[in-house]
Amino acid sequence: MSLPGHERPDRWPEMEPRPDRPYVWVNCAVSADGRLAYAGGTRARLSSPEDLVRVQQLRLRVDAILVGVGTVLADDPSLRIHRELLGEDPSASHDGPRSGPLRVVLDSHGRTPEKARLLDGKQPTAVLTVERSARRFPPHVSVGAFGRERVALRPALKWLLRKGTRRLLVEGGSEVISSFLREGVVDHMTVYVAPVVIGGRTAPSMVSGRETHDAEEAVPLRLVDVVRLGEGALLTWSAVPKKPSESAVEKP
């Protein structure tokens, strides 16, 4: 399936890492009113077929994919590359230590279920937690502890860079996206907007986290492109650098 415009892989940025962290690309799909899921966090399939192809092509370009433990609890994602969407034989073997990008979970309190697909050993996996976490993970899972109550993002990203992650794709959820944006460690952001309105009070928005009280606390972005993709639209931003803060991430 061909993709027109900026969403084509040959027009994507080079994604060169920063001196102390990977290049960070945030990607998600939302409803027209900015919701990530249905009421109570029930999963919503918002990407169009064209956007699903784009996401798989993006996953092919990165070294690691990161989600929060809330996403693991809600969706149990595999974070694998769905090669069938790329026209490849899904039955073909892609086993081995580099069968796919490193799968990374932000999990301050060790809540990742023992039978979560991310812990199945089929792809390299890392868990970012805090220093006081007593949770033990399988031997094949790399564990990094940063901060006391919440995962401190900047040292965690530096650790990932040392482990070979030059390009990091952040796929959510809303608390994680908020923390990356507020910490000023996002380089590129793509949001697919689906032609549907969800509404309600409990459907999660694209960004949550702490409240924004004025323009000084808002996170500025620079619009790069807007293109039609299937029946929806793909919006692309680059981040405007902000001074580092004391923010960190923790999924309640």
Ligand SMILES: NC(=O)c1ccc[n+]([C@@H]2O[C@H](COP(=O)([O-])OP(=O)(O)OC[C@H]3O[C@@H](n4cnc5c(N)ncnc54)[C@H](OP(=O)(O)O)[C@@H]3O)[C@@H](O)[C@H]2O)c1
Second form
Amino acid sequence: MSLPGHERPDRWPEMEPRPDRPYVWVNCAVSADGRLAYAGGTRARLSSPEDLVRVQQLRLRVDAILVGVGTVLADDPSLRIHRELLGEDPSASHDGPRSGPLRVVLDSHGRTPEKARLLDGKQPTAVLTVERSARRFPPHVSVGAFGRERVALRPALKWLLRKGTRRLLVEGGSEVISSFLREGVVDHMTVYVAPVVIGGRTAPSMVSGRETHDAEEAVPLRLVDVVRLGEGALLTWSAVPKKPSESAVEKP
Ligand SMILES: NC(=O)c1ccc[n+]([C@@H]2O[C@H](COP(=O)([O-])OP(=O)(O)OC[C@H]3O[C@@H](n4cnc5c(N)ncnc54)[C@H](OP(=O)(O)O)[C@@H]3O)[C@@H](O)[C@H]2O)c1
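Write the structure block of the form predicted together with the ligand for the protein whose form predicted on its own appears above.
Below, the chain from earlier opens the complete complex, with every other chain and molecule after it.
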């Protein structure tokens, strides 16, 4: 299947890690009004068939895929590579058991259900939690504890890099995307925009988290690419360092 802008290997960014963290790529699918899901967070399948293939190609290129526990509770994702979508025979897998990208969940209070697909042991998995968390996970799950109330992203990312995650894909949801953007640890972001409107008051938007009160607090982005993908559009953004505020610029 032809994927404009993504079938050519030279169009994929280098994805070089930083000294203290992996290269971070955020990916999600939204409605035309920027919602990630239906009312109350009910899962919406917003990706077109072409976008689903692109996401599998992206998952193949990373060392780890991260979601928040909100997404685990709402969607119970497996975060596996669906090789059948890439035209491969999934039973003739090249992978041994428990191979594939590391699956990572941000879960400060141990809310990941015991029966969650992420804990099925079929692929390496890590839970990032906080220092005082008492929750125990199966022995095949790596656990890292950072911060007091909520997982502290920077030390957690450093830990992931030390464990071999050079390229990290962040797949949501809305609070996690907010934290990564606010913390300034996003290198690249792809957003598939589906030709549908969801609306309402309770459907989560792409980014939630802390309120933004003015332009100073908004997170600036640079538009890298816009591509039609099936019936929707794929927008590619990169992060830009914030300019110092006018008041902070020294006047001559
Ligand atoms: N369309 C898409 O591409 C897509 C992709 C993924 C998800 N979704 C949708 O997104 C919704 C879930 O989003 P959500 O915002 O409710 O949940 P989320 O972002 O998946 O997870 C948020 C939770 O992660 C935990 N967490 C721990 N450390 C954190 C940190 N440093 N920053 C942020 N979160 C941290 C917090 O729970 P604790 O305090 O308990 O740790 C927090 O409530 C669902 O409706 C799902 O369907 C859509």
